[in-house]
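First, one chain by itself in structure tokens, the form predicted on its own.
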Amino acid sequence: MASLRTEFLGIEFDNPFFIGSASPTLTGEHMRKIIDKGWGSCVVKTLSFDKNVRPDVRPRLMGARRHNSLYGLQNCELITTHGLEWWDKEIKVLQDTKAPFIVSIMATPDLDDWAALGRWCEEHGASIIELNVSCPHGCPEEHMGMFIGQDPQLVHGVTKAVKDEVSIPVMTKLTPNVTDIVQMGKAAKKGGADALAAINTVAGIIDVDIYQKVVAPNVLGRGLVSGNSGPQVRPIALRIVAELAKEVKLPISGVGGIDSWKNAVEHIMLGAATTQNVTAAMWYGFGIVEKWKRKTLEFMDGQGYDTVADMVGVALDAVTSYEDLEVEDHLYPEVDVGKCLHCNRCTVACGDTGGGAIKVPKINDIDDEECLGCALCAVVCPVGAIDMVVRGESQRWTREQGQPVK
């Protein structure tokens, strides 16, 4: 029978599902609840020195909905609003759970501050230290967060400063708001990072109120570019996890767009050994993890995976470049008439932006000569009634041979 027990950086966790550093981990009691609900671990909301602590604005969250379902969240929430003295007692609450935990820290480029924060984490029982060099709002103005994460020399410097000071593992959390994530990952690795966490939120604007002429979140009539999360950023997160796994080759904690057990497994199959979730937990509560654990175990048993480690990176070899793709000349859509709703979305999509290959009223009467093989019809079908199949003599074109291979 499959097991969710996970080893990460030499530490045993009950499962690979963690709650990341954010409002769900703002107090010791919150984190005790996280562990009690069955999560593998949690990351303490980013700590810093009193001089770097500021109050949060109200409101600081804005959601994006489609068909009444949330698919994105923008936040301009800052790091902890409390100093280290306040956190002394909160960490003790977390220590009482006996579960391994991670502490996130942040400072300016002053390397002595990073080293001191690292010592504090180790002295207070942290299993792993996470370096927040990636927050995209509020902190960069103070030369913290993303300000550091966008400079490979600073990423290297702060990572080394903490790593040289402590004996516990150090994980650098990277920002997606860069041109070359691999460069930043390699800088962290050169600085001694034991692992990478990716990604932090994506800088952007989720909404504009066209009547009030205000951007989100609307804070007394003004807004700003700030961090976006949720399913809307999952493609970016998966791409970055794959790039780091291929090119940097450090253990990864995958973060970004995870709102189901399947999304977590996607991160794992692209190279993440553990996963972190924030947005889905904020939307649906900590109790979602029980279903995730059950469904993941069912999947593992069904697919023949004994451990989480067996799944790590198994999809990486399928990530390739366009030049390595083969072209199948005889791939066409086929409609399952039993599922088809006759909504004609495929016909409209194909007629307006494709080859006009799908005819009506006979929905499965497809003109192969006109079909472009783009699969737009399958994409727009609301019930998954269309599959792409090979009809006729298969011919695959390869760049190396320059000729069809039958």
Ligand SMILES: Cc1cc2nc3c(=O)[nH]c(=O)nc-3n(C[C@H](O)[C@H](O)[C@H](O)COP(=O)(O)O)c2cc1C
Second form
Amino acid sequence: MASLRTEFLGIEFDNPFFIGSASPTLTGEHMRKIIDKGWGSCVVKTLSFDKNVRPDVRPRLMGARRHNSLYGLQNCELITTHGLEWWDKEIKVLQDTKAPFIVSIMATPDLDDWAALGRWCEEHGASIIELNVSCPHGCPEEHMGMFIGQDPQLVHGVTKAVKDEVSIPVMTKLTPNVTDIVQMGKAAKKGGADALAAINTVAGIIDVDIYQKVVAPNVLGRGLVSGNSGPQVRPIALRIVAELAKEVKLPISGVGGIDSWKNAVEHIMLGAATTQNVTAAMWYGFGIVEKWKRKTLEFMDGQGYDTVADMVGVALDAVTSYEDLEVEDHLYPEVDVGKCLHCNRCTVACGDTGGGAIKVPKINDIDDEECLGCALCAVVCPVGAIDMVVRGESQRWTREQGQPVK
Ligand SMILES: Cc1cc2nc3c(=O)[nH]c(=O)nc-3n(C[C@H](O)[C@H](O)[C@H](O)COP(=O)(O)O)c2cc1C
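Form predicted together with the ligand, following the form predicted on its own:
Then the entire complex follows, led off by the chain already shown.
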């Protein structure tokens, strides 16, 4: 029987599903609920000195939906609105749960401030300290958050300042809003980081109200480029986790776009040892983890994985460069006529964009000669009735070999 118990940076967690630093971890009571509901841990909402705390604007969240289904969130929430004195008491609620917990901190590039905040975390029972050098809104203007995370020297300096001060593990949380994430991961590693957390939110604009001429989140008629999260950012998060796992080789806590147990396993298979979730928990409540744990265990039992560690990075080797890809020249779509709804989306897509290989009304009568092998038909099929299969004699070639003459 598989087990979800996870060792991360020498600390034992009940499972690898954590709640990341954000609104769900704003108070001790919220975090007690997170642990009671069965999450492996949580990252306390980013803390700082009173001088860095600002009031939040209202509203500060905006969702994006399609066909009535949410796929993205944008927020311009800042760090905690409470000072350290308030947190002195609040953190006790979390300590009482006995679960290991992580505290997120943020300061300006003043290294003494970072060191002092690190000390505060250690004195208040944190198992791990997460360095928030990655918030994309509000904070960069104050030389905090992404202002630091976009500069490898600052990432190195801040990580080292905290690392030199404390004896507990330090994890640097990176921003995706950089050109070269590996450079930032290596800077954190050089500063002594024990792990990396990736990603914080993606800077963007999720919506423009074309009637009011206002961008999201609409704060009394004005908006701003701010943090995007949820399923819309998952491809970016997975890419970054894979790049860090391949190139930096530090333990990773994978964050970004996890909306199901499967998405968490995707992060793990690309190199994350633990995962963090925020947006899905905000949308659907902390109870989602129960199903995630059950389904992950079922998957592990079915696939023969005994521990979470057995799954870490197992898909990494499959992430390769274009040069390394093989081409199967005889790969064609096959329609499962039993599943097919005869909606003709594949026919239209193939006719307008592909080779015009799928003709109506004979839905599975594919003209292999016309087929480009792109799989657009499978992409647009609403019921997954189309698979790509090898028909005829398999013919594989690499870029090195060049395309065979037909
Ligand atoms: C409302 C909100 C507030 C957030 N506040 C913080 C924060 O204080 N510190 C931090 O490191 N990340 C913060 N984040 C970023 C999340 O921790 C996480 O990195 C990001 O949302 C991606 O994960 P997700 O797709 O599961 O939401 C916040 C995200 C949201 C949606």
